[in-house]
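The form predicted on its own is given below as one chain in structure tokens.
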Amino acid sequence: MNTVLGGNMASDISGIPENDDIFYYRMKRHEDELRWLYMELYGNDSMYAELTGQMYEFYEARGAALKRIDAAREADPEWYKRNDLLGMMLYIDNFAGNIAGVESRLDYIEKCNVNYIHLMPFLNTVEGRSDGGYAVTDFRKVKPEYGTMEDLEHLTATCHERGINVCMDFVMNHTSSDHEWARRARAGEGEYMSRYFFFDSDVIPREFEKTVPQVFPTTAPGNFTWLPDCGHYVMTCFYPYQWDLNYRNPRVFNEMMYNFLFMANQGIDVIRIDAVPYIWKEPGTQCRNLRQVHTIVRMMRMISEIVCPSVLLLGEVVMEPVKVVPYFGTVEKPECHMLYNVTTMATTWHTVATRDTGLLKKQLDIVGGLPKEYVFLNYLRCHDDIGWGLDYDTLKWQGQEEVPHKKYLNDYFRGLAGSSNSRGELYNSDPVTGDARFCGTTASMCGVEKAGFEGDEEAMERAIQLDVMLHAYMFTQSGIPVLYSGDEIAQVNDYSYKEDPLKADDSRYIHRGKMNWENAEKIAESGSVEERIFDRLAGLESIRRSEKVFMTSADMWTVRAGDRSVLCIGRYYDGDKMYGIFNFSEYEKEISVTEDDRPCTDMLTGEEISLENIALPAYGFYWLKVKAKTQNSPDMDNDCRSIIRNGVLS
């Protein structure tokens, strides 16, 4: 079989038709490397046929409307860097009921200014054995008690419609002990086992375990379960119930591929890869970040550019931004289109604790010197647990050590230290090590729950203030800012969690609380908490929209602004640029700016300020746009320039 395209695209590809110049054109441009790839990892050129003719099949089965975005964005490749995308994170049956009920709240998602909205994983899963959503056990069936493959469909396309974007996790790592697949090979089908690792003695195991980390010592320690009904071990790096699949088989890999078109094919835009480091295992490392994962992401992203290039990939990669970067692949041979900024949303929590901004700082910079293709996502909070993985060699050398460290930062945020008012919960509290995580709403963690139990006006008016300016440091990163669904309205912790014998034990719950809809009423009610929290949130989200300054491409830099509660963030994009000045101390402070001696204009009052001696009330903030020069002034682009080089040298 002729596999390689020739200068007059009259190859046979599977048996393709060759009438097809749209899928021609795709497949010439990525077949040398993708067969490249394909052959380096698996050497199979029947499965590798196979692979090309389905993603033949999934492209004619794409829906016009879909091909429609297609063109479109194939046209506009830059589409997601602009300023003007806001998301929101939310679980279908917290947020309303089903997919129908999502469809039906639209018009909120809309006043709340978002056209990106992440669906929590919603799959068929098994009760009790799901792991939120993250144990599937039919990757073409949703959840019967969210609707139907048909209800997304039309969700997607009602979404579409209105200019909204929808993004889905795919959990590709590991599948439900309850999966087909799983079920055939406990029963002893061979062709099932290959698909995962399994193994009728603890030899090899024991070596996995010499290198493999675990990632839930306390409530699932162990990388393998043994299965004493078929009397084999099997790689369970999660938790027993999700078994981990074996990439190194090609069967695997296009399985799963189709499954990922299949998803596309129902309209979703963004697809999460959970778990990504993760996909390649190998005896004597530590099944981490292998260069097998970097090839699997980057044929992933090939063939989504043949068959739906308006998809685009999410990476769930857990490090700080310098490590991650790999994931974003090349501008040559791109991998990930957008990455989690998972360390700097933790290095935040750790300023509001410490007020001292400067891990933050030397965070940013590194952010703001990478280049301008990579896109992160940025969020103050999500579904999951606050991981306290800081830069510890930093903190080390000013005199804080890891483990004292975050002991102090867990008892801050459940409000046991430092003139706390959060609250909240530990996650995965392991009594012996002192390690844990944290659980708990961007609300509460701001003191809005202790304000509001206490009926203290001033406090939650303070509480308010540090979660507005929060989010207004989130906008002003560079990336794409995402709310977790309930902060819009300042929602608190639901501890009725722990009523619920299937989530007791999981204090991620804390967080994940039903939509308070009578609470969202309130944003029409003058005075209110929500009212108060929605309104500022939405006139920044107008000005971000609004101003060129904010594109996810602009120059982006720290300066220093005297005082080490204070951060103050410089922007700079085609001519435009401002200041984000951000106070995270509960006192007033007073700084001036002096790599700038220009006056401002204030972004939220429309008035004019100086950048010297600006007052900042507790947790204040100021989004300072700086008047252009002159005519006869010197160039503001070289200026620019010259402030940025030396801002992150600095």
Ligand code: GLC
Given for the second form:
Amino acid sequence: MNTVLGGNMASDISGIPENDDIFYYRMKRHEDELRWLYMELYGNDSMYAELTGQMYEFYEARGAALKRIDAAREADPEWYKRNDLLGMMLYIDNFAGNIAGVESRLDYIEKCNVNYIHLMPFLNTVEGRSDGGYAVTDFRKVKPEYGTMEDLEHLTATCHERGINVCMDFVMNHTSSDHEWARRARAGEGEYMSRYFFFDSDVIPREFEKTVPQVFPTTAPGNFTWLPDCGHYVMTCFYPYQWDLNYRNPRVFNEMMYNFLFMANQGIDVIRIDAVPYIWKEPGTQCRNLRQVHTIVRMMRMISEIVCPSVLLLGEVVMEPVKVVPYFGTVEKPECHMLYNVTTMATTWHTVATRDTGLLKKQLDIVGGLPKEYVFLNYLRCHDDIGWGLDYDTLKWQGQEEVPHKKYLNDYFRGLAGSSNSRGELYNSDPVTGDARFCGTTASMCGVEKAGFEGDEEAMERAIQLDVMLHAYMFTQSGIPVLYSGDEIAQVNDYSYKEDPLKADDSRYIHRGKMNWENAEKIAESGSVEERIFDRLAGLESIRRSEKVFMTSADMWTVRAGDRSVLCIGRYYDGDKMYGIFNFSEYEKEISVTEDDRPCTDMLTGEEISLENIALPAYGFYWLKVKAKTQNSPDMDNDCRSIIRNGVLS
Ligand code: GLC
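Can I have the other form now, the form predicted in complex with the ligand, not the form predicted on its own?
Every component of the complex follows; first up is the chain already shown.
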């Protein structure tokens, strides 16, 4: 029997001393549920006792500075739900060579107004079999070229002194085939084989293949890899060198939780749970989003709330909204703290290519109607491709079928269709389904690359305008905006990956180029492309930080603007109200917002402006703050609440 907390707190606790009040208090809060879920999944008392014992060890080992952050955030659990976080994702080597290099560039990060950095995978991996670092050989070792675990701990501590949060990828779905477990499994050690999915014939693999879709249909087809040396198939849903872990085995769960807590104790603030929907496998299913995945994430949330409550869980769920939202869990039983706003991201680029804001309006209203507790990470692009996961049921109504529409989008962004100025490449183009995804940097997709190459200043200004407008629109959404490093200076596609045989067949490297520090210096050169983007973004970021109407928990809705290519977003928080108006077309537009007739202030210029007959330049936008109520004007609070209550959200 190993109830961690008996009736009188800490009676019979597998080796855990009774004197640490905070740990006991937190454990007491979660013990019943944690134990219940663990037993439901594993029914293994001694493994549960080991887990809780280790949790205490990690709690004990946690540094005093981190414990202070834990306490501060426990006292202010809404700390990540305001309007003052701005993220940036970066590869350590591309950005600054190694971890010490990143530390030496923190001034630049601060200059970008960034206070949340996502360090792309940095744990040990084998070059050429790394999937950008997502095939980890050792969860406790930093890739030697990047530095050591001590360097990382130093970086996180320095970041914390400067108020910067650090995020890392926790790749828990699979290990590298060069991980010690995998090597021992391959050598026939049953204990380690049981940590993966090994089969000595193709009977069960073929059963799985009937229902499990493919992640990389072109670059890594199929979900199993034959290992001739040991005469077994092993499950590999991603690349053949990424072996899926078997979470039916409590040893796998426990060990991976220890790895997670180990990294949390190095000062990591945000754990991005890579490929989380895939972590439980069941024959006859798609092996995605199964019930047990949620049990595991919920247990992870409780484990972190007990040991390291300042740490946030960010789920990587690249799926349609109905599948994403359950990863928040419920108010009583939360799972992830944050999730990516992925459908909104893809729908944004659909809007750029079609100049039709209809689908985006619908998508934003879905997100705006979700509970305020949910925090999304908003972004224009990340290190991965853009998959065209759009709401095709709605598009069908407008006569747009999925396959030809995806083809149009891919043609458009390669600069082959419509009046496109975009540049980029296809990713995992599947000849069977006709499906393909897309890769390119934000700036290249907005036309900066083409205009620069052609020396066309007019086209460059338009491209910059589109790029800035998209950022302004992204900042208008609720949640945490995250920039991709280099986007702040309009860095364009990098084609050099084609010359590297280890990268050549993965076009995602086109938008993972090295940070160009020479170009970054040009932010000081008035009139340079870099300065024009950087300064305008900085202006928007500072407004976003200082105006409470950008709080994550503000009301957000869309407003009819009278023109299909103009998007209007309303926001309301505690007496403040604003409209963000965005022209997704290259034509000048004049629109009126009829929902409100009070005068507004242009938040960028401070000038007074009416909501009637607003002139929008090509790809122009406005952030308009409705003037505070006067004695003669209607009460803004009531006015706004009635809009929300009546469901007049468009
Ligand atoms: C995630 C990562 C992606 C990687 C995959 C496999 O989706 O974002 O880059 O290929 O997981 O780990």
